[in-house]
Structures are given as C-alpha cells and as structure tokens.
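Below, in structure tokens: the form predicted alone, a single chain.
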Amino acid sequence: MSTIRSRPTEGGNPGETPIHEPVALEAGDAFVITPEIQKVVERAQAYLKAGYPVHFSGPAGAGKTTLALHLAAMRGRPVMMVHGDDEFGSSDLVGGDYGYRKSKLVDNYIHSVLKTEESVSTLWADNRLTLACKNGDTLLYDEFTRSKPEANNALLSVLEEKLLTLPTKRPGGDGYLEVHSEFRAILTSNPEEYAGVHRTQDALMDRLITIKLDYFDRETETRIARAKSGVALEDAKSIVDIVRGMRQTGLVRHGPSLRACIMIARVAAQQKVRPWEHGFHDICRDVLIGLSARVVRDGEADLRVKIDELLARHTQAPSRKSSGTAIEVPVTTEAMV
C-alpha cells in the first residue's frame, strides 16, 4: 500500500478555514508490474504530461482506482481525493457556506453614551476542485458517475478553459479562478449498467481520455494475489484459475473480480490452509456463492455445481495434480502504489 501523509492547504482567505486538505502518496511495496500494466501506465503517463485529463474505466475489481493511484504518487504532486455520491451538488466540489461569523462592538468612548453594533458573516470554504486548482494538485476523483452529472459541471472550464467559474459570493475573488499550470484530474468509473451509475454528459467526456480496462491476464492477477497475500505461488494458480473459470462461466454478469482472488488468498494464507486441505472449498465456497445475487438467468443452483466443479479442478494434491503448461510466474514485484 502507499504511504499517505496530509500537508497543510496552501493560500486561502483571512478567517477561511479549511475543510480538506491534500495528500502526499509515497511509494509501498504492494503495486504489482507486468508488462500489461505497464503498457497502461506509460499511456496514461503521456495522456497526463501532455495537460490531458486520465479516465479509467471498467468493471468493478479491474484496479481502476489502484492504477489512479499509482499514476498520481508517480507524478510527486499532493493528491486530492473525491469519491463520487449520489447527494453530490456542485458546492461540494466547488465550496461553499460552512457556518457563520458574528462579531461585536461596543463603543462606550463617551460614558453617558453605550453604542453598539452587531454583524453576522457567512464563512465560506473551499472544497477539494477548487483547492486542487489553485494549489497545482492532482485531482483524484473515483467512480465520478456515481455523482449525478450536473454535479459535475464545474468541470467542464476547468479542463477545456482552465477556468474555474466560482461563486460572486466567495470573498477575495472575482468570480472565476485561473487554473494552475500543474493541476491534473484522473478520473475513474463502472460501467453505466452497474447499480448507482449516472450516465455523465457528453460534454465532459469529450475532454477525457479513456482507457478501457478489462481483467487481467492470467499471469497478472497471479502475482497481484500473491503479493497481496503471500501464498505459495501453485496456491495462487490454483485460485486465480478457480475464479477465472467462473468469469469464463456465462452466469454471472459481472465478475468474479481480482478482489475475490485476493480474499481467498488472504484468508487462505491467514488460516494456513492449501487448496487440498480441509477447509480450503468452504472459504471458495463462501467468496464466490455472494454471486447468486448477480446471476444471468434463474441459475444459483448451476453456479453452485460450477463452483464444486471448478474446486474439484484444481486443488488436487501436488502428487495427483495433472502437468500443466503454465508459465512459472516470478515473485518480485516493483512497488509503486
């Protein structure tokens, strides 16, 4: 995992007081290399350098925000992280009131004399789009659609126009802010048949680049769920071949994804536990039978018998286990994210 580490928001306005501030993300030892990744990277890499805005988009467990993040510590910039939500308005990407001033005073200069005057002042804020842009940050704004798309207009200038259109109301501004030099937005999202997905406008996705992503290969989500678990390396093969299968299935929509790979080699390797041994089928079982929900047709009992199938494949015991033709896949990895 990366290490994060908060640094205090630059500039604002006298008596402003922050509600967010940015992150710095370090290098970890946890992000997996392989050439497809990295394939991906170096294309996101220019899109970035090159002032444009990065959309990763795909099915939920494709490591869309994973790779967001790790293309965010490689640039060195503060991170500024936004989760998309359904409530979203543009005030809370843009700022807003957050609470009150009042002040006082008393003038009693002549003794015979008591003047007083009272003053209430809304306290505006700053939130994350317009801090990021002022600050040269990097934008980080995961599952986007999950915001209704008006909520995300204020986009639309800050990555055509470098503009950001601002409330009149907010105090030491003139209505827009020029964007920084430095700021970048990475953007991730599910496809729009997923629960909770917007369908965003089209403006906003001409000024996107987007990368399709898929799940990965064979060999990738091997070393991914093993180093996320630290499973032999035949464990690990024989996880990722079992949740492969049920994707290759036809009877779940989406998925099973890497994440359940990675919660059956966790648990597995918290429990100690090899595929051949007692226990190891019940852990499958109960990971991959949470699919029931998402079945194509009326079919849990054919994903049920597909599981036992599938287990009874691949987690023989290593004297009976048929050769197969893959690869050995290594161990390093190289840590980004």
Ligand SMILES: Nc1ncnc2c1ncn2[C@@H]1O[C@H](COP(=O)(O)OP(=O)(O)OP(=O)(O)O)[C@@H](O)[C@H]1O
Given for the second form:
Amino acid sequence: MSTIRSRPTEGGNPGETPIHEPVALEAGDAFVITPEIQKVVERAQAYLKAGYPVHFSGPAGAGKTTLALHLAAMRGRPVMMVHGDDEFGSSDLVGGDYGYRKSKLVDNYIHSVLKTEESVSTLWADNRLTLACKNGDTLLYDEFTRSKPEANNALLSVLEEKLLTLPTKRPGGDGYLEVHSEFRAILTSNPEEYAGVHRTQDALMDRLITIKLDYFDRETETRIARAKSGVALEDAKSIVDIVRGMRQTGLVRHGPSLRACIMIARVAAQQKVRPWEHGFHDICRDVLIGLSARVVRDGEADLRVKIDELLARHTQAPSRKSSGTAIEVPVTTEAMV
Ligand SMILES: Nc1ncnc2c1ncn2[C@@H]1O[C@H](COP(=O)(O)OP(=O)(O)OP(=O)(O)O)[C@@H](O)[C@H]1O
Ligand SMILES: [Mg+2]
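Mind giving me the form predicted together with this ligand, seeing as the form predicted alone was just shown?
Up next: the whole complex, starting with the chain shown before.
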C-alpha cells in the first residue's frame, strides 16, 4: 500500500483563521452618570429591551461612544466592536475568504501506475457581524456612517427579518443565518456635514431608533471634566464655562467639545495650575486656538479676542470674583462630589 496524502498547504493568509473575539465590558465607576445621562440611558435601554437597535447621533466629543460602551456593558453580553471605515466592503462585516487549502493525493498502489489528485478549497472566516448574530452578542458599530452605505447593506435584513444573508460557499451554510434572539445593535454617528461621513441609506435609518445627542448640560460636563482630571470643583466649573462660552460665540463650526474641557483640566491638574495662576491662560489658548481650522469665515481674529474675554471673566482668584461674574452653579455641590 503506498497511498500518500500530503499535508494540506494553506495560502493567502498564512497561519490561522482570523479570530474576532468579543470583548467583555463591565459598567465601571469611570462612567459619570448625571440626571441628563440617566434619562438617555433609560430610554436607550427600553428600546434595546424591545428588540430595537439604538443609534446615537451627534457632534464630535458629545459622549456617544462612551454612552454606547456603557449601554453595551450594562447588557452583560459579549460585545463585538466595529469601527466604520471608508475602505470597508460587506466582507468586513460578514466575513469572506481568507486563503485556500490545497491537498494532494498520490496513489501508487499498483507500482507501475501513479495516480495523483489535487484539490483546492477556499477557507472562509466569519467576521464580526456574523459572529455577533450567531452568538447573540451586542454589536457596537461606532461611526458606522464612515463606511460606505453599500458596505452596511447586510444590516438591513439582520435588523428587519432577523436573517443574515451569507454567501452559499461559506462552509456549512445554506446562505442564511438566523439571528440569535439576544443579538442587539448599538450604533453611533456624526452628523452628515462632518468630513468623511457618508449619507446613510434611508432604509437603514428607518430601522434604527435614533437618539440625537447634543453637548451635555453644564453639570454633566463639569462632573466629567472633574472625574477625568481630578481638578477642584471650582476649577472644573471655570474650564467648562470657558469652553461653553466659546461654543456660544458661533465662531467655530463645531465645538469646542467636552474633549477640550477634559484636555485643559488634565493638563492643569498635571501642572498643578489653578485658573488664576500663571500658565493657565496659555493652556486654554493652546487648546482652544487649535480649533481655528474650523473657524467660520472671517472669524479668526475674533477667536483670540473672544478667548481672552472668556479667560478674563472666568479665571479670577476666588476672593476677587464679583457676584456678577461668579459662576452660577445650577446643581448642588454634594451632587458633584
Ligand atoms: N458619561 C461619561 N463619563 C465619563 N467620561 C465621559 C462620559 N461621556 C463622555 N466622556 C468622555 O468625553 C470624551 C468624549 O467622549 P466620546 O469619545 O464618547 O465622544 P463621541 O461623541 O464618541 O465623539 P466622536 O464623535 O469624536 O467619536 C471622552 O474622553 C470620554 O471618555
Ligand atoms: Mg466616538
């Protein structure tokens, strides 16, 4: 007997099947909850419970991804994260061929006769959407409108008919995968006018419950800036008032966002600089003038003037604050500590 079966060779993506592991998220103390955030969380939880996908839409730095992560963690199911990308095709969600397997059979049973047989088969790997549908995970599709609309087509039947259409060549597949009853989707996106964002097909928007988020209220921004930096409560309030004051000028197209508050607060905390001390104005100017690329037409000169006005108003030492310029706090101090 002299039948030799050669070890199959694999090509394309040498090595192993691509593995997409879900992450286990835990709702932690780092997530700041205020009455405003609580209301949004409760609404979103109700929609998810009823079986609907939730979509947070809003400006950069409004807290969409953080909220989505928190909600996903609260579901207690494994989380599959996907980040929208202009280069995505449908296989980046569903899966596709990642290589081939070649096997060769050499049959020399009758020593004067040599028979060889070669076969080549493609290797398939499920991608994150397929795995999440199969296992009942929470799909967190961040910035999904950065992918081209056609790349997201697979979501249409997943969200409506609860069926994922797959290529028939997928091993063991008959072309369809029934979506697990625990599967849920949480999506985030920036408004369409942002650079690099695609207009989503109406049919997909029609399947989502969209919660439009704007910048959080003053209490929430103050608490987050403080929690993320460790600055004193009064300092966090000053920083938030400066950033919110900039937003209100209308000089900048979008923002400055909560990220600007956190940046200023973190650097100030690290440098141990209080708002009325030397160096604080420079930190604020550097962070806020960085926004000048997004300044509306002819607003560049006004931007610096406005920043200096806001700094003069909100960075006085506590003893020098007059009642007219003191920061009004609409929330109890206890709530913020
Ligand atoms: N509830 C919260 N608790 C703690 N930190 C928060 C909270 N919400 C937002 N943040 C912080 O604010 C910053 C901006 O939030 P996030 O990244 O979620 O914004 P985004 O809306 O997803 O922005 P983008 O559109 O640019 O992706 C992050 O540093 C995040 O950690
Ligand atoms: Mg985000």
